[in-house]
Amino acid sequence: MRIILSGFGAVGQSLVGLLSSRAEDLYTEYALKPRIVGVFDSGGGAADPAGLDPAAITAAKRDAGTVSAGLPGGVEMIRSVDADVLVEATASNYADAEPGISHITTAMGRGMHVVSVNKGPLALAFPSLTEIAAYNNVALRFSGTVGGGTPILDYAKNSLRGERITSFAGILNGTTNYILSSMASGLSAGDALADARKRGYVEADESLDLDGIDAAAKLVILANWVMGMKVTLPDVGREGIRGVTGDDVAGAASRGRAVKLVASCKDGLKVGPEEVPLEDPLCVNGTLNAISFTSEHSGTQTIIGRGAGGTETASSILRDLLDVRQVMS
């Protein structure tokens, strides 16, 4: 398999050791054999049809502080270099998805199968880029989008196939999550958003985390997704956490519940802070994400995992590649 990794900031560095560290196992139990034929950053690109060295490009990339080998990058490196496959890592953008949704679409329009971690393309153009992978007969496949690591878009497909999924609700962010967490535990917003920037949970642009944008992009995925909808980003009604005082916290407390930001289909999308029982499986603290899936006949179901981390979303990307692989069988 001939893979063009398009970022590679911690996502694409894990990828590559994941891939490099498993390579022997991937070939004896999946007959999987991945090679990255071609590797860009926002400093330019390198390729090899014979495959690079993962050592190679990793030291280029903390050395140098890119991958670049004096190539293009981008659309450039996709239109020219022939791959079975495009992984796609580069930092979401919910104004118009770009460069990622480029990227894309330019990968399809070749031939190749897109594996996405980038939220921003799914985000705002789900049902035509779904349209556009099915005219061109290949996968697009983005489980690292919601739940990193956690399985939860395979979960909600695979695990309640047969079942029909009425709604469900989440804790989409671990941002959020940690923030409300730690005012729960007497901090006040300002002290734990700080704490929270220290650890480095908080966005670039915490705008992203804070108001609420990140998990409305992982609602549409699930909502695309799971629900066969065909929705993107304006259609969430969203709140953020920055209203949210220790006085709303302790309150919610003193009623055996807690405040967390909440990401729901039911009766429509919606994004915002809600009073959620102590005792709910829905009501997990620090940086967890879960999410509760209520079915016709089978009731609710939560699943529960880290919802982000370089390593945690190579090994979602990698799941992906394995579908990929059986596709192409």
The other form holds:
Number of protein chains: 2
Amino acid sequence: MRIILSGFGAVGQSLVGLLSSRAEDLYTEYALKPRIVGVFDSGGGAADPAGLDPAAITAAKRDAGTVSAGLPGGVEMIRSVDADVLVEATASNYADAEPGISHITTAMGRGMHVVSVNKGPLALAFPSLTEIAAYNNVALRFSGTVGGGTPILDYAKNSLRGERITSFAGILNGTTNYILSSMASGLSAGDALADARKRGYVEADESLDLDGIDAAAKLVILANWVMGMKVTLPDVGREGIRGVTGDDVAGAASRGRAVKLVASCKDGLKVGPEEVPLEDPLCVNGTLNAISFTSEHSGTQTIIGRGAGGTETASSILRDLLDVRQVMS
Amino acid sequence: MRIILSGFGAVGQSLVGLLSSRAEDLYTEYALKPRIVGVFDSGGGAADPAGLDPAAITAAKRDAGTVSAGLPGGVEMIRSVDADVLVEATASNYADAEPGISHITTAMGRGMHVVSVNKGPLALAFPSLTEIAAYNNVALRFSGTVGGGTPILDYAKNSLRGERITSFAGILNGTTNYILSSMASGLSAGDALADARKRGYVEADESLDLDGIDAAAKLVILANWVMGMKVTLPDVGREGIRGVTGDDVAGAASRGRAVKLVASCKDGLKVGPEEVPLEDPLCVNGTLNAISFTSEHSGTQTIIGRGAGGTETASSILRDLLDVRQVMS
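Form predicted alone already given; the form predicted together with another copy of the chain follows:
Once more the chain from above appears, this time first in line as the rest of the complex follows.
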């Protein structure tokens, strides 16, 4: 399987490491022989139809700050390098979804399958992207966009097959959950945010976390994939955690509850602070993510796991590559 | 799809209701057209190659206490009625797994696929049964044996494909969890048990719950299916909750923990009371079930849901029937 890897941050580097370390069992157990034939970051690209050396590109990134071997990256590389799959792992952009969306549509137009962990294109154009994928007869997978390594999308779609999910609610952003958990432990809103920043939990664009944009993007992806809705980011009623005070958190605690940033699909799509009973399985602390699906016959089921992390997200890309492998054979 | 239904208790009746109420969408969405061509309980059986009327067999059970129309049930029916699938839903028996295991092996010997919610045969003979299924080239499915309607087995096997699960620990018996939760709320062990009995949570053979046999059976099924082990019930180190005192529970609480009956696969297979930190997602209360899978790359993931119930378990049978449908086509 020939792969172009778009973006070489923590996730891309973890993926390359994972594919190397698992090379043997991926081949014997799944007949998967991944080859990175192209990789690029904002500095440029490197390509080799025989497969790039994982150690060499990782070293280049470390030493020179870019994988570039002087080749152009981005759409230009996707147009010129032959591959089976594009793994899109550049940063999410919720203004116009670029450059990810151009990477994805260019790849699909050339008949490549796409695995995206970039949420921007899916949040802004999910219905169109699935149509373009169908038109070009390619697979579009995005397990890593929701829940990191926790296979939330897969659970809802496959493990619950035959079942009808009627609603769901989730804590889908680990950063805000960490901040709210710290506030519940007595920190002021300001101190909790400062602590989260110090630990590197907060996105460079803080609004993505604090204003609920990241959670809303994941909600959009879930609503499209799990519920068959055709919605995009503007369809979500959204409020972040900036307005949550220490008094709110303390008041909730006195009622046996905790304030959480909840993304829900019930009567419409909504992200906002809500009080969740402490004994509700959804009420997880720290950077954990959790989601509760309510279905017609099986009651409410909750999945909890780490929602982020390079290795975890890379493991979800691997799952998607195994799906693509099946489609290809 | 022609189905013989073995056992017509809460689960069997829920299944018949579910298949009727969902008839239309099962056909249009999944091309599944289930037909109950035979059903039996301890009183005898009824059969009709054109398909039995769901309302009629349910009414017979209600009014006469048995579905019997004068036909023999059990192995005799399985030998004489032609069907594609046996749904085995008689009571679990951990002494010799009968009559379920004879139902299952007879059906497989005749080339029928098997969906079992009866845990006895799997707990006592999982490795043999999967070999017999392979030899006869039939599917053996048992989603409902662990977690009721919560697709725990499916999650571990399919949603985590490509991932390596290194260990797991679960609260797999709702009855004992209810009793321990009541004790944590201040009830004495005796009062908690009496309350659980009154609510109908305790099996007729109380030992199955209180001595951890039910939990151990589920652990065996998980270990075989998820970890590829070849084990049976005697391989589990097992201790129930009869020795847990109010002092144990109070002591745990003072340490921010709760006593839970934990079934674990780490260094060997074990069921026994353990102290679980209150903030651990595994630490669920009431009749809930929970299981945490720890994997190589995706960290620890927890699934929580109702572990029992007629409708819930029937929904898991439906999932298995959809799998069988795929194998058949």
